[in-house]
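One chain comes next, on its own, written as structure tokens: the form predicted on its own.
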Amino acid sequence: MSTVRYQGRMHEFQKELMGRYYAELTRGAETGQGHAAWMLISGNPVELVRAFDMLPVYPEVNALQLGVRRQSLPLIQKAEELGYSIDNCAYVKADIGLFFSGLKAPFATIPRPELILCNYVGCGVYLQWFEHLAEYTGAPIFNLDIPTVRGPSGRARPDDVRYVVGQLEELIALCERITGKPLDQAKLRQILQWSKETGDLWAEIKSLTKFVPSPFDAYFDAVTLMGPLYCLRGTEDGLTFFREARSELAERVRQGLGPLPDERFRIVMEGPPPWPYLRIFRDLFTKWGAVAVASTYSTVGGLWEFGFRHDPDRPLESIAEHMLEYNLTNRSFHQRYQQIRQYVEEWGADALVIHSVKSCRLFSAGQGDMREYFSKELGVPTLLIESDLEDPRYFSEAQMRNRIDAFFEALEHRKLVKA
């Protein structure tokens, strides 16, 4: 087994940026100062929340850092004895466990919410979550309508905007009422500039993976770059965190150092990744050499690598157009194959990998169907492998050794024959 160390400058960053998150959260359950707002990742209005001081708490970060550290397992199947079934979707079932454990995980306390705020962008299973949160806590709940994109244009309606807009009005009165003081229109310009900011560097981050070698592995590296883009977005610390990610980065592609002594592949990769075996998982391709240049599953939170940029003179309209257009679960899967074809011949990927995980419908639907168009119609090789993103039960890793191994053998074949 590999015994490359993955860990830099940047990751030891993140670990205390999201320490003092997490302090800060823990603070806040222990105090009961502040006012929390439990969210989504995807498509989310953290800018406004910001801005009246509500502190953002995400379940889905909390279930994934749960599954890291292995935590997930005993919180699952305490939701599932409450009568959750066992396909539902893993992160909703370690967040209940967590809930009804007293909300103190291994990281932090969690603070009590006094605003769920559901942004369903694509996936129906947020609706229910949160539903059943405001139902455990008492705490009032505000469900933002995002239509998903329509049309063939892949462009968000006028009309949807300015509904979208509508909501967010309605979310602000209410964010007045929870936090008792009126929006600070000049602290929202501020917090959308550092969000402005923080997008071009993710971006210009992200094009850096297209150098060969490619400086750091763009799915699983990008974990670490996420966790600070997610939870810190429009904070000062959060764009320091990208301004020092994006020097480091920039200087390994100036002494053409990349994440593998030896980079022999490149790869997309589709689907996130299984956290309880992240670790093991991430060996199985370096054994043979393989870095992923790009993900989708980096996207879920905003494609800003493909234009979108929060805008301080048009606040509303920009979260908004956020919310719709640009973030990966509420487009349609054609869109998703654009993504990555547009991935694959732009960063000059050699394979397709996808992970398809058991709990997650929004991601795992369709795959099948991808896999046959990209190896098919456009002969890429693809990889299609199973485990769950947050469930440990579902990973083995005999099999996934099995099944990667005998692909990258293909794949060196193939490049053995076309040299």
Given for the second form:
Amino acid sequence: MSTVRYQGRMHEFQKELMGRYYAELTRGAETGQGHAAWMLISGNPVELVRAFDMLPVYPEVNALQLGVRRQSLPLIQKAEELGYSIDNCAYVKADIGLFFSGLKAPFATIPRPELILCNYVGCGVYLQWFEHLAEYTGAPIFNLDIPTVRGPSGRARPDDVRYVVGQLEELIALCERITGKPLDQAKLRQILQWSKETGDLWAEIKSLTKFVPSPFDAYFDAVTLMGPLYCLRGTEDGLTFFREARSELAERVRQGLGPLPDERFRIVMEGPPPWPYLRIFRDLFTKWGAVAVASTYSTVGGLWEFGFRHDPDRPLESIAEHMLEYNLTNRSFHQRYQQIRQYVEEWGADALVIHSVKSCRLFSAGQGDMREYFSKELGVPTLLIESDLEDPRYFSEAQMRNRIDAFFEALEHRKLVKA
Amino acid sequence: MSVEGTIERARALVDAPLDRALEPWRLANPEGKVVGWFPVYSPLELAHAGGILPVGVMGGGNQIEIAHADSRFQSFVCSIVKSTLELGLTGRLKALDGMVFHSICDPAKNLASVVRRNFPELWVEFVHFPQNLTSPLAEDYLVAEYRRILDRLTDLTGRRVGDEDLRRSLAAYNASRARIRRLYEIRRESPQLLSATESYLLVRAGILMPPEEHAALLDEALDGLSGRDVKPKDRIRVVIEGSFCEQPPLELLQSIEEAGCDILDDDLLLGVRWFLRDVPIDGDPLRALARSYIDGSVHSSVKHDLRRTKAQPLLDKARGGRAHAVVVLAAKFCEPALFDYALYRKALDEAGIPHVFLEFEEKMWIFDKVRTEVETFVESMLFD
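Cool, the form predicted on its own is there; where's the form predicted in complex with its partner chain?
Shown next: the complete complex, the earlier chain at its head.
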């Protein structure tokens, strides 16, 4: 049986940086300083928030940290006592449970918001989540409306870009009122420059998994990279992290090293991970020598691998384009099908694994159609499994194991027959 | 004609399969196009102005067995999404030339893509409504979005739509909505004259016919109602909230009424009554339509308006209708409704308005449990 051996310097560095980020949040909570802005992950405009020296706080990241530490269930149940349904998104419930528990998480104390910045990017639950938080906290809310990419071209329309830029200007005026200082244009350009270079490195890192063996797992290990990509984008620390990660991973390519001693299957993963059972879930795949060479989950915050870069010379336009066009959740299912198809073809994958999560209907609703498209129309072996990203009550290890084992047995047989 | 006869005509139309319901219009308009719209709200006026018949597609109700769509949408997805796809997979959307979906929730967004892929011959469009109504930019955005939809509709019909066409359509829908508002006034003032189920059938017939015909049907019903003489019943006055998209079975509404409630107001079939006031027909029609959405449209969980708290419109509706209680009637797995229930519950408790929470599915067919629950609730209020 294969076990994961790779931990690497990158993981240690990530832990240190994320530790520092959470220490900063705790300091903000304790001193009441730092102008906390509560934000969402998908296609967020963190560059603007950082330009005002505001502290970005991500309830989604907090929720997943609670999930990984298996601390989410009591908080979910607390929210359910308040009237939330068993069928509502468990990220939201864990977060609202945390709020009503005094914002004290095991990894940080979360500062109360001075701005609730809802960056609506495709996900309707985002809107509701932040509307509710605004009512509970009494903090000012700004709801950046990002029209879903809806034309057949899959491109953002010029009208839409102008509309988003106009709203960003309104947001700037609001941040100026909250922080009491004007936007520093030079600082914004510098931050966008850091984000642009981070984008270069991230895109390069994601292309390294085209090598055989893949130097890292683009689902499970990509999570290590996603923390800094979202929480620390637009900072010098974040950029340093990606420089080190790139050189470490490129070195692994030169040495022909992968996360497993033997890479037997290359898979594409669709859907977020089951955080409370991350290790168990991973082992179900590593046991078969399966390595994810690409994942859609790692693109929820942006699609740099397909060419997007923040542009210091077009600051607001490029932020708008990132939000509109270059993140997974603001796109249609069709565009996601095309993205996965490109992964399968260019990254040389053997199969598609769809992890369907009850909490995130934007991600999941209709994935049966995706399975139909890949298995029947394209002939790509496709496995659909279900659990949840946060709620441990929806994870059945035995059932999951049976499905995964049966799938890889068949895949192995198929390989043998082909050979 | 008696009002009962008019209601029966409405019922026959609502119960008919889509192709049969559309037959008269198809015969009268052999070249005409029919475009289906998914809840909640759709700019029906734009299609109508282009000579298209906009038809509401409210899922399959309890008339349809989900056999194929279950393999595309998971068990945790609401019924209307699956039954709408099932209609397509069993050939029942062939009566339509196109479908319009809207930015109301996550599964609806994905459904638009799945329908596009599975029915390539169908013209499919997705309308994004502005979600930031505090921004002055929302109006210009929505005007541009409506213009885009008009262009796309022109692709379908080959017919350019002018301002006069649009004004005629705004007026036609204003007329039909004014009569729907009158039905709701009657229910609030003298609920014994018109039950919620009867009113529902009269309104729902309107999603299957042009607004001019619907206005005529409602005139006939209103005429008939004036002759009704029924004594008020000893019931509590309730408003229903949470059924803005998937529609509860008629029998469920009936059960709530029979359990001792007069349903004064509800959020059923919001698409044909979204605007609270007439859309102005002078000036730029697209702008008037956009402004009406932003400043003159009814609240629901899927209209995001940060200018007031989420429960305020519900409290206003309950107080304005002198309701004794609120029935939160949410479709199973409907995230927007289920989320907002938490805020409604808090606000209703604080305002001292009793409420009961019920979940439904369009496919449900046993109503005893709901009836008992509502009866218990009503009794607790009557003998409190």
